[in-house]
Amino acid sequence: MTTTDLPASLIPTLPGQHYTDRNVFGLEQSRIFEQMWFCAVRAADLPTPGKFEKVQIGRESVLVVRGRDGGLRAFLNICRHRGAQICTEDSGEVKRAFQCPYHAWTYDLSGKLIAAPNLTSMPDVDRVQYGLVPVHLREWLGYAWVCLADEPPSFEEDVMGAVVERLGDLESIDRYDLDTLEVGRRITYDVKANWKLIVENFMECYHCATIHPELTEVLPEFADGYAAQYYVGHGAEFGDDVKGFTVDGSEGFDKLPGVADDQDRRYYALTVKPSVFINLVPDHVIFHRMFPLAEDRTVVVCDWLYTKEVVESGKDVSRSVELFHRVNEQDFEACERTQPAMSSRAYARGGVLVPSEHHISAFHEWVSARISG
């Protein structure tokens, strides 16, 4: 069956070879990761100077680093000498400068290269234009986003845009005052399957009824199979007898301050390309950042956020946690078990789109112009 035999209800997905071929996920890397604005560290985690953080961004490696002048910056993770890595660590803290374990390259941290053996005797060497090469940074909603394109795209059209495009404007993000909560819980997921599945599950709700019985006694709407996401502005609303958005449904914390009355009792959910999502309701914020590091293979770090007095004052979070740890290990497991399928010649064309995941041919042709263009 060709894609124009297909009934007029039915959508085609993208062929099975977009989610295991290694020359399609090096496309990804090159063209979407490596060119769009891609959030890396939650701001906070980095208080002091010196605290930094290494995170695999397509095919490199960025160092995100708080500086002396208490900015964050953005640099390669690699010693302009020789190439060796300079920092192995996933996080850490340094006391004033990076030093390059193999030649003992050294690097303020701004960049800076500061010393090194018998630098002296080399005059000519500029010591900025040696320094660390620098990535663009931008902070927005207590994140540090970096993009490693040498002329990046407009972070208000990209990432910005995305939020107008789903919420309707920049208000109904800025009432949840993301910057100002803290983490209360984070858990990271290795997840053996292609980085789109993940995106893709999020988009839909076609799956709710039969993999979320939790989120559905929160959220009943979602059991229908239309996602959050299928309308601009839409939340879904919580059940007449649910209190609050926890596993059983029972009360969480008081509502944010700015969180407005017509976004009381409801769940908005965000997805901003390449590699985030975001959840609000009431009492907090899950935060979902994807680090795809293979055709199989996507590291998910997902933040639980609070105010500062629920946070520090130690209660318990635990309720509100386990409803959406629960939803991702029940999304994360599908989307493993559909992995495998994606090799089979039955999927060789691809799968099919109902009419309530219509909208996520609009993504798979997001990537398909991006990885072609």
Second form
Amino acid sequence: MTTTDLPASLIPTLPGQHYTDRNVFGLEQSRIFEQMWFCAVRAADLPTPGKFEKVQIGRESVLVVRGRDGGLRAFLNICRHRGAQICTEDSGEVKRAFQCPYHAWTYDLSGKLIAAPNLTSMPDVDRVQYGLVPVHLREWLGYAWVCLADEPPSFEEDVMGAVVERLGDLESIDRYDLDTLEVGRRITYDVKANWKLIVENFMECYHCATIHPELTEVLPEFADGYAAQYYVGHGAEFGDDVKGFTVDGSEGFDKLPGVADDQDRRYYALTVKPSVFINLVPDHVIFHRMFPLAEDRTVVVCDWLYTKEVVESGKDVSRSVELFHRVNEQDFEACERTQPAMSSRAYARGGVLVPSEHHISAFHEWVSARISG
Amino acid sequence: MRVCALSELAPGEGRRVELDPPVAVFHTDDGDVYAIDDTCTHQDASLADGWLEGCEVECPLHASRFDLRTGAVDAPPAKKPVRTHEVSVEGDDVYITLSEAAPNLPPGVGAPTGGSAPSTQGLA
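Right, the form predicted on its own is done, so what does the form predicted in complex with its partner chain look like?
Next comes the full complex, this chain leading.
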């Protein structure tokens, strides 16, 4: 079957093999995750010097650490001597330095090699040149974004540009003041599905009326199947009788201080390729970071962000968390249900996209272009 | 012997002086200056690259701490003390008088150089 065999209403998806083939995933790791700006950690999770987090980006293990000067830096988690992984724990705190547990090569928080057995008798070993390998890091929206490429793409075009493409301007997201918000709840989902199934799911709402009863109750227009991401700048409006973005439509919290009147009572969803989804609602922000770990496994870390006041006062965020937590569980169950079918002969040539999903085809074209080099 | 200018040594910092064996000079946060042998007695590491806290320096490799006043070590893996050297500060000049005691150097440090080629047999 070719594209031309399809009725005009339908356009093809990627073939099933793109979701199961280790070699395809390898190309996605090297040509997408290791080349683009990748959202790694919430900056406030590393508040003081020596706090670190280890993240997997493509094939690389990366350390993000708060330095003595207060800045965040990122390094490949590999000793320059014989290649042992420096840190094996997911997060933690070092007092003053990272030390390789193999031969005790020791690096300060700026990555410089500061000590090693017999180093003083090797004065020709440059301590910066043989320091930890640094990778590029930018902070935006309260998150550290890292890029493993030698020459990173423009952050303004790739990351900020994705937000502009969806919302129309940067001011629309700046009003939510993401970097001042605090994590009210974090849930980590270990999803047995290819990362592209999760992106595609997030991009369309054809499934909303079927698997998201609570969400569709709050956002009635989702029942028509057209996703919040279909129209530039459009935010789905709350139902008339809905008081807040909560699991039962009951009252939420005060509107975030910067949110404009025309953003009130609306839900905006956006994707920042390759691995971030953001949902903006008047009183909080839901921020998803994906970590594709294998062709059939993706870890998704979801932060519910509220004002400092809401978090510190210990207000009950459970009804507002519960709404999107259910959405996530419903979505990831659907993705896990789909993953095994990707290797079926029924899906060898892929499936089809209906008109309200046609914009997903642009994502497929983007992935295909990137991995074909 | 003059080893450095005090103004070159910020409080909280140490520096290695290339003598044989090397000496480390430290300027504490309280403004005192001390000199000890720079090489940890456990393994070849420069204590000047370690971390100064109060009147103690922690070896950067395995965290044994040496008292700058006495040279005593707090805990293994180092077991022997380092030598301390007398310090005098005159104006901006730091002088030391080297100890005449025998140094406690780790294995392989200060040993005669040259000799036979390293073995290619395994050690571990």
